[in-house]
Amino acid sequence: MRVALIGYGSVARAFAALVAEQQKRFPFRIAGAHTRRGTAYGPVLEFGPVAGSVGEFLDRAQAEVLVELSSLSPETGEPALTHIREAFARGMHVVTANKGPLAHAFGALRAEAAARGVEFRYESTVMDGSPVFNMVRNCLPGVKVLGFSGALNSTSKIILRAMEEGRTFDEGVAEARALGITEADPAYDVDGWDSAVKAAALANVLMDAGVRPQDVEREGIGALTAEDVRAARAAGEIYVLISRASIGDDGRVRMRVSPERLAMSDPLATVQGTSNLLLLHTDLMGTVGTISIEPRVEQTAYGVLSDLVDITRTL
């Protein structure tokens, strides 16, 4: 199966890696990438002028799959999601680990997809790789998720511990960026919206919201001071913020996203560092819940090669 990438960032170059590793198992092959600043085609990734247009790139890599990999745009999902219509527009399978996509306009995609007879996924969007759609789709037949429960975002984590040990918030960010999980403006971290496009998209692709990220009530970590987290660890208490959702009495689906302040004993305040935990809260099964242990961007990759293993499953 060809494959042609959209962005060639961190994730795009730990996949095409992957791929190269794992040939013998999963023959994949790249047939180009696509960029702002370059194009190039071939297995063989050498860029040059950028393509015209990205339906010209999809037509001349003649892949059989778009892997979507560009920045996030969490106010509009753009321009990730016009990637993918020129995409489904060809015939094209879509693999992306842009949430923005989910989070604006998942309903529409899933109908484009079906319209055409391709198929769409999205592992690495919300969980770096950890399983949450697949594992929904895949192993819990008729179970209804009624809400969910989170700690998804990396880059407060690491700022709120570092104003616990008695650092400044902007070392906390410094941190993060170093790490290179900050989005690419921390603000979007910081105030909750990568969060909140997270919460959106989980609610899409698990609940059938039809949300958007402006839907989800939104508060970040810039109001709490070093004294408020010091604070609540002296009392043996830790500050995470968390994504949640649930369905209303009107069977409406509300999601918020805000820092609580959790006892050290509460599942969601174990995560810490770049650690996630996401807990889906089900009609048959409870609440289950899916851990990622401080995921790099080999994970996200991952996350993306799992999906094209499950579209062959599907042909």
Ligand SMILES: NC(=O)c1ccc[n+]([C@@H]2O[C@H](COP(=O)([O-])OP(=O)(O)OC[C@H]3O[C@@H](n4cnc5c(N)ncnc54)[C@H](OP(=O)(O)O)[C@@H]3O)[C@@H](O)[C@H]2O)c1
Contents of the next structure:
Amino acid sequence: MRVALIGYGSVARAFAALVAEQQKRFPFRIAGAHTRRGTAYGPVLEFGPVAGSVGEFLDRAQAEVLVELSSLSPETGEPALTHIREAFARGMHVVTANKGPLAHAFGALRAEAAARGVEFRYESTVMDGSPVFNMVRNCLPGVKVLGFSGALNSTSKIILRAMEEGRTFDEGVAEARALGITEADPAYDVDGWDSAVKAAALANVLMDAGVRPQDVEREGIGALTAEDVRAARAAGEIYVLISRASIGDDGRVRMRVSPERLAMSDPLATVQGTSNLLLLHTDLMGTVGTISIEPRVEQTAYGVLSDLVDITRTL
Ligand SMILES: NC(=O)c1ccc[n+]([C@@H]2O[C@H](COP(=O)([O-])OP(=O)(O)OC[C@H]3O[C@@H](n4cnc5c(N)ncnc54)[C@H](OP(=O)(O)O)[C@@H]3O)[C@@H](O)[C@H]2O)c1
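Since the structure above is the form predicted on its own, I would like to see how the form predicted together with this ligand looks, so please show that one next.
Full assembly next; the chain just shown is listed first.
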């Protein structure tokens, strides 16, 4: 299967390396890569002048699947949304690690893919490649997801633990930045936007919520003081930025992101640093979860590969 890449940053490079390393087991071929600064046609990616448009790139690359790995725009889901639609219009399957399109327009994209008879996969968008969406699709037939709760934002965990240890909020931000996990503007993580985009993506895919990140009730960690987090710790409790969704009495999906004071024994309190935990509350399977311990970009790349393999199973 020939693969066209849009975006060639850390995830795409790790993905290209994984494809090269796993070539014997998974014979995917990189047909080209396109960024704002240059375009390359494979299999050996040597970047030359940027293609005139995404459409021109896709037409020339002649791939069966687009792997969309451009930067996230949390407010709109663009430019990935347009890239995905350009691929669907050409009868291409799409895999993305970009949560923006799911958080803003999942229902429409799912319908467009179905109308074109192509597949759409997105395992790496929320849990860095750990199985969530493919687990529900492939392992939980007939199960209805009634809600979820997740500790999904690494930067907030690092800041709150730094404050517990007597360091300042800004020192916590600096630690997260040194690990390369926070956005250029840390407010995206601190104010709960990252968690809200993830919550909207999960709710749209798993609960057919038809929401946008702006619909998530959102409170960041900015109002918590060092006294708050240390008092919680002294009482054997811990603050964690939690994303939750549930179905209200009116049948609508309600989502909330906020710092919660949890008992240390709560599963959501057990993941620290870059580790994440997501619990799905279901009708037939009770509560099931996915945990990822200190995932790195290689795991995000693996999630993309697992999506490609999942697509080949449908063909
Ligand atoms: N890093 C992770 O561990 C991780 C985990 C889960 C999900 N993700 C998601 O995966 C995606 C890629 O992440 P990353 O860490 O690889 O990002 P990155 O290193 O910042 O790379 C982003 C790439 O997108 C390209 N790009 C941006 N706008 C573009 C446009 N309009 N047209 C074409 N190319 C464009 C950039 O190249 P130019 O600047 O040259 O255009 C760059 O090559 C993001 O959506 C991110 O949220 C990442």
